[in-house]
Structures are given as C-alpha cells and as structure tokens.
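Just the one chain here, laid out as structure tokens, in the form predicted on its own.
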Amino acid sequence: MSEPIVYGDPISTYVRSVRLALAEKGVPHALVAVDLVKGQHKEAAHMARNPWGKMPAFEHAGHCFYEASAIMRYVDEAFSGPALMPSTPAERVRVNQLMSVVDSYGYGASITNIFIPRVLVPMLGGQTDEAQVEAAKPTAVLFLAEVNRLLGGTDYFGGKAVSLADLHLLPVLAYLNATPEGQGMLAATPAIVAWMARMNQRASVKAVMPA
C-alpha cells in the first residue's frame, strides 16, 4: 500500500492531529509543507487541493481528502495498528462529541481568538488585539469547562486508551497553554493538565509536536 502524503504546515493544530494518528498507528508518511506564514495555502497549488485553503489535505491510495476529521477517521479505519475509536456506542459518542466541540467551538477561541493575536501576530511584528482575546475568553473558558466535563475522571476521552479526540484536541490546548491567559484558565482544570501530561510523554507527540 502507497506511503500516504499530508499537505500542510507543521504547525498547524489540524496537521498535527492527522500526523499524531498516522503515529499512533504506526504509518510512515510523507509530508509536504505548505507554509502558512507565507500564505502558500492560499496559492492555487495547495487550493485545487481544498477550495477553501485550508489544511492539512491528505492522499492515499489514488485518493484525495481534506477536513482533519474526516482523514483522521480515514486513518483508523484504513490502516492496521491500534484502534483509535473506542468499542461502545456511548464512548465513540464521546469521542465524536469532543472532536466536534473542538471545531465548533475550541479552536476558533482558543487558536483564532487567543493564540494568534497573543504570540503569533507579535513574533511578525505586529501588536495584540486586546480587545479580541479579551472577548474570546469566556467561550475559551465554557470549552475548557466541558472538555473537562467530557473527560469524566477517566485517562483520555476513549476511556482506557487514547482516542482520536484526544489527538484532535491536544495540539489545540497546547498553543492555548502558551499564551497567559490559557496558563490561567488550564490551571483552574487539573483533570486536563494531568491529561495532557500523560499525552506529552506518548512517542507520538515527542515526535509530531517536539518541545
């Protein structure tokens, strides 16, 4: 079977959580970078691959995909290794759940409403909108809220073992956790900060997202 490619930036939270389950399950994968910074997922290269410039993309197979989500499923489900959806109903409930609040709700307050403008748009020259993070962190506080509530006292969001939620919502939390005002939220939640430890010390996530 052909070695599968991602388009993307490495930096990316969505790219991470696609090369964190091709780790998990043990796939080998070429990437091809896409930088972000420059805007090359903007040029029509990288556009005939998602319309909407958006990354990663992902090929396998003769076959072409893009939304995160929707590869990471492919990845579980088309490679052999560890399962990463869990056996029941109501725990793979749980696990779509959380990806979803993730998209819907996670990312944009904590990557577009907080990180960003925090720590990315100052490292290009630029100044923080405080009046952005300032409006975003009452939703970033709901998600950690339910993300803490999903989580439920038990190791990752599959129960015993680790999930595709838990590698969708890690890259996430971590650029959340650089910025001060995610520093202050995470600590009000144990539960995540104690999950995100035992995640950290997985040889997926040393190698996808290195310190």
Ligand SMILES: N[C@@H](CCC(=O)N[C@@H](CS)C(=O)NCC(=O)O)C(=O)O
Contents of the next structure:
Amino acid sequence: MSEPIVYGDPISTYVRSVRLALAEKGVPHALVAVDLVKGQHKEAAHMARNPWGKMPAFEHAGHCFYEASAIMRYVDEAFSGPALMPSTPAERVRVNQLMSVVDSYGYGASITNIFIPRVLVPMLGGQTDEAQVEAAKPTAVLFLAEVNRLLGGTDYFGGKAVSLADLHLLPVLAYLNATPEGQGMLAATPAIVAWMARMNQRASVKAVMPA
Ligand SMILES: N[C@@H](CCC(=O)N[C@@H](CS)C(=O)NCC(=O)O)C(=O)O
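Output block for the form predicted in complex with the named molecule, input the form predicted on its own:
Full assembly next; the chain just shown is listed first.
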C-alpha cells in the first residue's frame, strides 16, 4: 500500500501531531509542504483538500480527509505498530477528553492568542496585541490546570504508554512554553514539565519537533 501523504507546514502544531502519530506507529510518510506564513493553505490547491483553509490534510489508500484528531485515530487504526489508544473505557475517555480540550480551549488560548501574537507576529515584523495576550491568560491557566488534573500522576494520558492525547497536546505546550507567559504558567505545574521532558526524549518527538 502507498505511503500516506501529509499536506501542511512542519511548524504547524496540528501537522506535528499527525506526524508524531505516524512516527510512533513507525509509518513512513511524505510531507507535501503548504507554507503557513505565505498563506498557501488559503490557495485553491489546498482549499480543495480542506475547504476550511486549515492544515493538515491527509491522503492514504485513495482517501483524502482532514481534521487532525480524526487523522490520528485513522493512523492508529489503519496501521500496525504500538496501539496509541488505551484498552479500557476509563482510560480512553481521558484520552478523548484531553484531545477535545486541546481543540476546544487549549489551542485558541495557547497558540492563537498567546504564541502567535507574542512570538510569530513580532518575528514577522509586527507588534504584539498585548490586550489579546492578557485576555487569553485565564483560559490558558485553566487549560493547564485541567491538563494537570487529567495527567493525574500517570506517566502518559492513556496510562503507562504514550497515547494520541500526548501527541495532540505536546506541540501546543511546546509553543506555549516558548512564551514568557507560558513559562510562568508551566512553572506552577511541575508534573506537566516532567511529562514534557519525558516526551522530548522520544525518537518521534526528536524527528518531528527538532529543538
Ligand atoms: N480543526 C482543525 C484545526 C487545524 C488548524 O487550526 N490548523 C492551523 C495550523 S496549526 C491552521 O491551519 N491555521 C491557519 C489558519 O487558521 O488560517 C484540525 O484539527 O485539523
């Protein structure tokens, strides 16, 4: 069967999560670059893959689809390799809940409203909207509190083994940790910092998220 294709920019958190899942399964893939900063995700070629103008899009065995968490679940089910979902309903609900929390609350606060204005906008010559960053802080703090609670003293969100939730979360927290606001918040949650250090040792993370 042909190699899967990921369409997206390697700097994108959601592209990273999908590529981490592929790497954890040991599945080689092709990356077709869609430049986020140049806005290529809004061009016709990519809009045909994802009409919302977001990345990633994914292609495998004649199927083309999008939405990172759906792609990650497909990768886990379609390929052999270590299971990235735990075996019990109680463990699985924790993984699913965390992935949903990332999508519904964590990404917006951490990336859209803190990392992008604080790091990306100045990098591209613009000015940080301080009010935007300030307004996002309470949601980011709550996000980390919930991440901390869901981790709950276990090694990974699914229990003893790495799961889709770990791979969905890490790229978001890595960017949050690249901001002074995020570093301050993470300092209050040492269990998450220890989890990040554990994750950063993984070969998949070293390959997909070079320091
Ligand atoms: N719900 C989508 C979200 C994807 C998403 O927001 N990707 C970001 C990059 S990390 C993006 O495409 N941003 C470009 C934009 O919003 O214009 C998914 O899970 O795949």
